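Presented as structure tokens, the chain that follows is alone, the form predicted on its own.
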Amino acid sequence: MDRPKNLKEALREDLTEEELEELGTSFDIVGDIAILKLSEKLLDKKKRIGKALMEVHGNLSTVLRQTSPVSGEFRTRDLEVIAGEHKTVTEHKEHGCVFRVDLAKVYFSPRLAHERFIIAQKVNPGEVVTNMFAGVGCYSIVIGRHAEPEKVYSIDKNSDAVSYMRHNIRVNKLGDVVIPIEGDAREAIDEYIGGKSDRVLMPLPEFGREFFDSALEALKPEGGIIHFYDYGEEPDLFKPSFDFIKSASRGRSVKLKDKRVVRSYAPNLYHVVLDLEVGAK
């Protein structure tokens, strides 16, 4: 038997044509395990979708449904198995890198793979790194093999991801590279990075203007680079932020090197990044 092109082939014959537009087509794939989002009308048939899921995607071991948003101050969301083995935890692949991850406990996000991509093309060599907020350490770690930093401080306060980030500091060959640090990027660029770094990177949108004066402290004193993430609107999906960058910026210097839409969130709301080239203190 031939294998289903996508979902709403496989459910043609089990959902009705108001259920397949409800459906929707939008999921993600981590590893081995597919992550979707059901309403309310199709939650009766929760276990055939992701039977069907399963067999459209041949390589999935799991489908989860998410069952709430993602919230807290770990960015974490509520899961269950809807198909398959009963787990969390897959590997994940990226741009030659390796990644473990736990998706009910660590935030982790496929969608942006281009975007870390794009970061490490933009890294020196010899440069000192930043990660404020590394999770796993997905950043960090493709920073690491595709560009040619000097260090890479990679700082999580969730302890479950710094395992996780640990462990794929490892099995990637990069620890004399990449270094993990547990606890909160303030403490941690207070204590261990100040005055350290040639480029700094802020990948939470949810905590970018809360931390922007770590992010300055974290710079070398003649200054650097640092990718600001934030949320922005239509009509003008930049201003407001850069309108803030200069308002922090304590009286630096700051010039627009870069800016992009990194994805939607929701209609008329992105999650943007401006690449900041910061002057001398």
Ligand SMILES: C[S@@+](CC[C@H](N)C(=O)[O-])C[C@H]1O[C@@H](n2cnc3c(N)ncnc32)[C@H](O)[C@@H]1O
The other form holds:
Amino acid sequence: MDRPKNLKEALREDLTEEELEELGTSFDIVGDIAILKLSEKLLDKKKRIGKALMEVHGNLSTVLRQTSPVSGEFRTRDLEVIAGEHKTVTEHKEHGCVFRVDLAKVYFSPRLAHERFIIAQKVNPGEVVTNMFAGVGCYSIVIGRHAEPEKVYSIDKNSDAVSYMRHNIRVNKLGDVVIPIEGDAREAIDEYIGGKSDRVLMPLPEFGREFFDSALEALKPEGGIIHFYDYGEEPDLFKPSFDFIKSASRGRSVKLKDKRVVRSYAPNLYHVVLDLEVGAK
Ligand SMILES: C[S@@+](CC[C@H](N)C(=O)[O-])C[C@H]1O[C@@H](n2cnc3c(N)ncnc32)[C@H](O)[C@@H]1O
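Moving from the form predicted on its own, what structure would you give for the form predicted in complex with the ligand?
Following is the full complex, with the preceding chain placed first.
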């Protein structure tokens, strides 16, 4: 029998028209695991839906249903297996790098792949980079692989994320470049990496504003670049973020070099990034 072209086609016999409408079309694939959200109305068909997704994508081992929003300090989510092997660990390939992740214990989104590559292209040879919220090390490793930084300090507070980060640094052969640091970004910057960075990444839009003073501290006294991730709403996606930056820049000059929508979250709500050039202390 031919492989069905998409999930709706695979389920045409099993779901009513109304249920097919409820299904939605978006899901993430991370390595050999798919993650989807289902509306309440479809929960009694979840196993059939999981199996159908495996029929459509022949290389999947597992289908997970996301049962809570991404939440908490570590930005994790609850998941349940609805088809295939009972596992949450997989290996994901992106831009010539490989990341091992446990989707139940750490944050990971394949939707940030393009943004990670954009950042890597902005890094100049010989730069010292600090990634304040590094997770399993994806931005740091893509930078290490595609740019020629001197060092990438790669901080995360979630000890599971840092264990995977150490593994990922090793398998991507970046042990001389990407330095994993387990702990709070503010404390790590205060204790060892303040004043050393040419560039700082802040990929934590939910709480990034609380750490902007630390990002300034991480920069060299002569200044540098901060990639500040935030949420933006229509009609002006970037102005409230930049107004915040101006109010929090502690007398240092800040120029907006670039700004992008990373992805949309909800109607009218966007994940945005502002690339900031910060002047000398
Ligand atoms: C949205 S995730 C981004 C992870 C990674 N940059 C990526 O794109 O996959 C934010 C990360 O910040 C970490 N985090 C939260 N608060 C932190 C803090 N105070 N210091 C260091 N890391 C923190 C979380 O554990 C999580 O891994």
